[in-house]
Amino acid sequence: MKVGIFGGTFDPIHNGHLRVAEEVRELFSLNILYFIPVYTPPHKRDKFITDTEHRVNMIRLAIRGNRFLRLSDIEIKRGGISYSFDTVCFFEKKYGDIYFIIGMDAFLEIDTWHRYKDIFFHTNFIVMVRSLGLKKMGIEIFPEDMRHEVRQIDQNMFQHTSGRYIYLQNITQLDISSTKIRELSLNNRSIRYLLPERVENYINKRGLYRK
């Protein structure tokens, strides 16, 4: 089994987060993909997240019709701080072969998570990236503290001491944000066609996104 893993708060799902995945799981032949919302994310401990049952009931709701593509609550049930390295753990100890799927953005701010270089050691990582820049990109993507710990295979794969991969890869980035969808709620302008239609029906119904 390859099972990849794609974590984020998901608020909400949308358009762009569904291609990204689809796109992914095609090309690298996975045989599920996982959304994973996060509990209470390292880096956003003081913002606002809209509640754990709306954000999953909204993946749930996105995802239907297609086999490939889960939902797991695994961080929701665990509570706290969602560590992906605790996340990572837990599917390849289920699976073995796993991909974690990252944008670029992060990727480059890895160095600020918890157990950043342990995470290399339990899985792949499939780093999304813009076509632009994709040419000019090396080992100095990698922290500068472990970049002696991987090698460049070519233009889009490195190799970590571990034996895991990384893979750089184009994906077709629409120009769509949970950000701007909370914000055009929240000032009453339609988000028709920036996510799916049964996620926007649950979020008009419910009212969220708005004062």
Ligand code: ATP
Contents of the next structure:
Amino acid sequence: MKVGIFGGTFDPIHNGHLRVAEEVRELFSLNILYFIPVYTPPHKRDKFITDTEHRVNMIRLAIRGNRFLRLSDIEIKRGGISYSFDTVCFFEKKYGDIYFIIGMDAFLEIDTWHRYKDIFFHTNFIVMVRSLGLKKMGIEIFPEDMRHEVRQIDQNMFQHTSGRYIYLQNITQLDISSTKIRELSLNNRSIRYLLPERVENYINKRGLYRK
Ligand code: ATP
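Provide the structure of the form predicted in complex with this ligand, given the form predicted on its own shown above.
First the chain shown before, then all remaining chains and molecules of the complex.
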């Protein structure tokens, strides 16, 4: 079983998230890809986030009909600050071969994460990049204090001493963000085609992201 885990605030989930999930799922032949809405993000503790119930409902609506995509409420059930280390250990125990899906921007800041060096012992990584090939990426994408634990295998692949792999993967990044959707909605502007129609209807019906 190859299982992808894709965490985020998903406030709301949109077509940018869904498209990368689809591409990564296909390219890595993942059997399942889990969307994992965060409960309290360690880096955004004082930021307002929509109720977990709504964020969860919107993910459910968005992935309906795609048998590869699932929702995991593990971070919500756990409560408190959501640390990726805990989530990764949970999925590793359950499935073994897991793939942590993350954008390059976030990966480059991984040294600010709780137990970041330990995470590499429990999961593979799929680091999504926009323009691979234009710029050569080497060992410098890893925090300095763990470079000795990683070797580069080829331009898109590294191996950690644990045996786990870190893949760099080109993906289609649609110019959509949750922030943009929230702003449009706040200004009574259309959010159509930026996210699934079912999610759009959910937002409109409940007046989410309005004044
Ligand atoms: P916000 O605008 O509120 O910061 P967001 O749109 O970036 O939200 P998140 O829930 O924070 O959404 O994102 C979860 C993950 O999805 C992150 O790793 C982020 O890099 C990635 N992601 C977000 N938008 C896109 C997009 N348009 N294309 C590809 N990946 C995306």
